[in-house]
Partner chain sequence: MAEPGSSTAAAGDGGGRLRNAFGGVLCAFTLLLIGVLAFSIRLFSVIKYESVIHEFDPYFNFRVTQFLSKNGIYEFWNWFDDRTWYPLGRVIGGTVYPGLTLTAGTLWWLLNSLNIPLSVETVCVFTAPIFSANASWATYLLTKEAKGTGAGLMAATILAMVPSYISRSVAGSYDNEAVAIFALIFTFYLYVKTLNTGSLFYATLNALSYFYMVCSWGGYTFIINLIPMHVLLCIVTGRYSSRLYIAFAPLVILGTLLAALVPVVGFNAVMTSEHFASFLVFIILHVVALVYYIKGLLTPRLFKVAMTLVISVGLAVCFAVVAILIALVASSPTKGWSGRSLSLLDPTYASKYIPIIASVSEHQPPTWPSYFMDINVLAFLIPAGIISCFLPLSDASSFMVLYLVTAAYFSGVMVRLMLVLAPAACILSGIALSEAFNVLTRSIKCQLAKLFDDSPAASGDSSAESSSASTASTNSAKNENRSEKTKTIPKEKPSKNRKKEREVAESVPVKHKKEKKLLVLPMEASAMGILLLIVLGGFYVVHCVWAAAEAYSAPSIVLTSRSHDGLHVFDDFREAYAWLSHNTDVDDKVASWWDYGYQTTAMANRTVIVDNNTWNNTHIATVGTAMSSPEKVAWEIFNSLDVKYVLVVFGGLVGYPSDDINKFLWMVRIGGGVFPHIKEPDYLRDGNYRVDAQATPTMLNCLMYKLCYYRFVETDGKGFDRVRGYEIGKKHFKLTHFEEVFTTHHWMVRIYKLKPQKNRVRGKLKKLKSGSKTSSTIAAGRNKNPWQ
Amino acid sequence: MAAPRHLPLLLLILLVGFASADEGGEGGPRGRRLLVLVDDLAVRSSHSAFFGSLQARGFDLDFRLADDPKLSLHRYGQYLYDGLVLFAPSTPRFGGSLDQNAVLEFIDAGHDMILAADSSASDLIRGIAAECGVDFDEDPEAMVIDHINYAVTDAEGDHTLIAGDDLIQSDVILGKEKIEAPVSFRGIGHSVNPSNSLVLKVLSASPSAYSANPKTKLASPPSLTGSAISLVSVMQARNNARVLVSGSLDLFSNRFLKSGIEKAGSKMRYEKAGNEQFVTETSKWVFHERGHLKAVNVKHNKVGETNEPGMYRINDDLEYSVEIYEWSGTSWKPYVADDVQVQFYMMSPYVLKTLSTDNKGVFSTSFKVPDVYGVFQFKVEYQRLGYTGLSLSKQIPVRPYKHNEYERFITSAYPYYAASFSTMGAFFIFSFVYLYHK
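Can I see the structure of just this one chain, in the form predicted in complex with the partner chain?
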């Protein structure tokens, strides 16, 4: 059914692809070509508000059916897209060369993804989510039910439409503006391993929620309960690829974005649910329009010099500086923080200093090289919630004193000098007397 559209679309993709590659090359951390996979083209219109906001921000969306046989993420070793929006929860298998591993490789190559599931989520979708550290409820019929914090609807339903307001406290992920209205959610819950530091719960369920099949009676205690249930999670991989996993596709739909919401038990009725702000802000974060740091110009030198030496001596005084910028979506802005630290590290940190910033992006400090020689590293390990991790290390050897760099005449050694010279003198006199006093 999509066959006649393929060729022009492909051309369009290529053209757009090149164009956006150029655009992305202007200094932003990510390009702007997104592949949107849907299992029904109706999603395109039913979620047009979300797509529209992406397009309005300059993204080029390429809508494809998930089982399109010509689907491919890369060609000739180059990725065709910079991000993936996976709105195809029920697809059992991708078309073309795309499969679970291809998607994961796409992420491992440093690309971003938004994945939305719903109660019909296939094993493929669950598998991809699990590889990203998100475990959907294994019961395929289960949905998140909350009999207390549900959204009030016209008909008394089964309380699967949830008004979620337990959002993560992070301006970086959710934007500076506080999301006042609850976010309406209908879908499946997932859990994340608390020991997994890469995954964050962005929208958590309330303590009264549980995950079960709403159509049947609860036979056994549900496996997922309370705030352990995460409704929307994000994962930032070690290579800073970002993935958003939502248990609800409806979360992004026009209906949820536009309609009002009233949380049960609360008198407040919001004209508009928090969904629009929520999806816009999180998608900004996922596609690296916010919270992306870069460090450039790592410099170190002896105090009073400007050249970077190849080696320091113990007890040298040195200066270290690094410039850190944050991507604001349009340009690199100086990053301002007072918690960036540098380590002077050899198996363990010998010096740990907080860098001071001049608010123009330059972070600097100065310290004395410890009285230990060896191969040290300047290490900056900056991991902050929501921000991309900065991990800089620069190797620098520290040598001991050269043989002629020690202090020459030590005051406390004067008795010894005197002793040796007096002995020499005495010996000379003695020899003289002994030899010529006959």
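Cool, the form predicted in complex with the partner chain is there; where's the form predicted on its own?
Coming up is the bare chain, nothing alongside it.
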């Protein structure tokens, strides 16, 4: 009997399905669909080098005007995009169902965003940035000015084109390769709250910079001065959503990415500014191509056993282990660190141990269960600059000894044993003397 003609087609579909499943199992931590909002479609060509780098890394970009009446981030309860690139600084309102609250809900759902502003930034853009922990200068005409650390140009200019080189010291955010050339920046400055540990300044202004209107004379001291001015900041929320806020849209432009730069007072001229490397590396971090951790295979058991018990007894010796991997941009690699700790926790930590690693992703330790019974938790709370946070917890009860599990004779009770037998012996001697003494 001849095989059905459609059998090879079914086999092909099954093979493709299995291949897709395998790729999904090794896939990255984030999707690749990005919505790019611009207030002028000319931005698509003027910033094509940056968009091209995203597409070369596998991202699918959907370019839309910010006032498009059909704009929507989700449909039927599902988000249509995994990230947002907001290059529409002057837009007063979004089109369709998109507004400030929708953008914030998008971030609250764990998605990422790059926001670029300039001197034309609208209240809408300023409001979104403020909700992300970044406050732009209240003066709508203000720009960052630096009369010492400016970029040398053919024209004298107003020194608003800054050569920034005060970068955050983090290989996770900026990559392992050092950015040698200064970064060209022209735009508005912002401040971050020092007590807000979620927001970090990635590119800061120099101590000689200040924020003011370059077209007018200063009538009063500027509100933002020196290193307190942040040019580019990032925020990683508690749900590991990442946001980059830049006070310059030109920072991402082809002109700034390809042009050379010379810092005032320096004799060295760079053929290319550090912008291309800077925006590429920071965008890798924002979209979780770097610095994303995952924990799998959390295990605990008694020493010498392999099965996980449902309950421990006080003073048991136990082992705890967890596997932690880091996304390298193409695959999951073993994470190596010496500062991962586990807590054995009930209201407060009774045991705090640093986990040792085998450099293959496995972190482990062993300890003795404290002499306290109750409901405990194994807790791992790991926060490290630039990395996604890990929060692991596993509940386990601890019981006391059963009545038949105590030692027959307890060493610490020997004095009480001696006291009991000496009392009985003394009573026997007293009775004998009392009865038979004349």
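None of these values were measured; they are calculated from a predicted model. Positions refer to the first chain, counted from 1. Each form is matched to the other, and the largest set of C-alpha atoms that superpose within 1.5 Å is called the rigid core.
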Worksheet, complete the sentence: Comparing forms between the two forms, one rigid part turns on the other, and of 310, 408, 176, 220 the hinge is at 408
Item to complete: Please work out, using C-alpha superpositions, how far the smaller rigid part turns between the two forms, and give the answer in whole degrees.
Response: 32
Discussion item. Rigid core superposed, I'd like the Cα shift of residue 428 between the two forms in Å.
Written reply: 12.1
